[in-house]
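The data below hold one chain only, encoded as structure tokens and taken in the form predicted alone.
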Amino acid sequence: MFVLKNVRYKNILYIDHLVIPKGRITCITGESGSGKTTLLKLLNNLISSDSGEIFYMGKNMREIDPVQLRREVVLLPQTPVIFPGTIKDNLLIGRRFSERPPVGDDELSVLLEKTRLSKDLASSAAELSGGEKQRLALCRVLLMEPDALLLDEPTSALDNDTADLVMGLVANYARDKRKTIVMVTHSKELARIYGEKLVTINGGRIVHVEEVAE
């Protein structure tokens, strides 16, 4: 799905060659400041490389309309954006951006329950805790049904049990809908459990790539 060749970004990232496969879960690990989040931002053209080429579905990313790209490749940052309004407002705003029809309240409530976010759809999103906001934002991007989902530490504000539940939901989503997941995580354990391809970055360079046997 993504191919990176001789990509350089400032003094942060130096990637000679990397392939991120379609329809699989790729986990990126490494020390803080190693360039993991920068890599995610490059993959949906939130930032542009100083040199080198990034290909998405065989096409040079510089030739793709950024808005259209971000409808297909959605980034969920570690500190998610929560929009003014209700929980329902926040869930449906992603559907509007991705130009998909709205979904009913029952489907929204079921998705919230799957992430242990048992809240009324009419509740204010601003009143949620950090972990609840993280789960709300995850539900929002899952509802967008992008071809590729870029997750930056999606379980950082969650306890271990909830993190495992959320990752199980993400993994099932990827398998059932044959979607691509690229996830940055500090947890090597989560990467081992859910990752199908493991990429380790250190000092802005890829130091290890491993395909996990099914």
Given for the second form:
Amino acid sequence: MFVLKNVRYKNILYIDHLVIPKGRITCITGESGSGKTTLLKLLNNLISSDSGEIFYMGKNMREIDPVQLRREVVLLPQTPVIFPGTIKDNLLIGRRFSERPPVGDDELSVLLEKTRLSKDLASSAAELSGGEKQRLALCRVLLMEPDALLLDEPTSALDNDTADLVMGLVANYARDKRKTIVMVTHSKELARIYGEKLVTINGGRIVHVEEVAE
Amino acid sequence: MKGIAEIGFSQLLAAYVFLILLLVMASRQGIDKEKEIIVSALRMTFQLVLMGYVLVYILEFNSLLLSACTLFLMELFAVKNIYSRVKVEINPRLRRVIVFSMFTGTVTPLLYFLLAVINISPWYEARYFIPIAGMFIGNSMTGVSLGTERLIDSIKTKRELIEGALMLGATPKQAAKIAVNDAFTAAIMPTINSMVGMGIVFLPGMMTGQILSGISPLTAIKYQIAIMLGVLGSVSLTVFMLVRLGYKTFFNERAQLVG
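Alongside the form predicted alone that was just displayed, please also present the structure of the form predicted in complex with the partner chain.
All chains and molecules follow, beginning with the one already shown.
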């Protein structure tokens, strides 16, 4: 789905060659400050590389409309972004931005419950705790049903149990809908369990790539 | 109707008593601002005397070219004033947006006002053209200063929210909407608020001037109402153009938030 060739970004990232397969879960691990988040931002075109090429579905990213790309390749940042308004507003804002019809309240409630976030849709989103906000933001991007999801430490604010639950949900979603997931995590354990391709970055360079057999 | 009483030179000097009063109070209280007070008063005096002579000349000639040149100079000073009033760095593209907004946002309502509301002949009659242009430009200048400052500040403080929206496939326009609306509101509120107190809390300078010169208060208020609406139109238009064109200067051609 993504192919990176000789990609350089400032003095943060140097990737000579990397393939991210379609319809699979790729996990990126590495120390903090190693350039993992920068890599996700490049894939979402929130930033552009200084040199080198990134291909998305065989097309050079520089020739793709960035807004259209971001509607197909959605990035979930590590710190959840909460917009002013209710939980419902926050769930639907992704679909609104990408100009897709809203989904019904029932579907929203079911999804929230799957992440153990049983809250009233009409209550204010600003009052949620850190972990709750993180799950809300994850639900928001799942509702957008993008071709590829870029997840930056999606369970960093969750306890182990909830993290397992949420990761299971994401993995099921990817399998059922044949979606591509690229997940940044500092947890080698999570990467081992859910990753189908493991990439380790250190100091902005890829130091290890491993395909996990089915 | 009798005209206004002429103020003689010695009478004018008598008015400087107020300045001396302030200086005495300041030095008694140990407020170290004497220099600024004196400089400001001198500037006020000098600028107004100069303006008086310039206006006599402009009104006497009453030529379109001369009025247009005066308008151009006023716009230049207003833009310069905006640049210095805004305390944060303004990017070069935003500077161009400010110039464009100030010129089009004040001249368009000014032409409409002179042609459709005042409806005098010739329409560029300097006695109307210059003071009305001054009020439009002056108020728009304040609005644009406030709007520019708030826009820059808002985009900076709401950076996470704006980038968060971009990550979800929002267009720069959708993503920046929060900051754009914020800046627009901050910029037009002073004008809106000034309408509330008008006539009760204070009499606007122009109206006071007309009444002093012997014009019926009923005529004076009609002018004041019309001018106030004109000012509102001019401020709204300049600020609207500023924020709607201005937010774009914070994004590059790849729809990324820069700066």
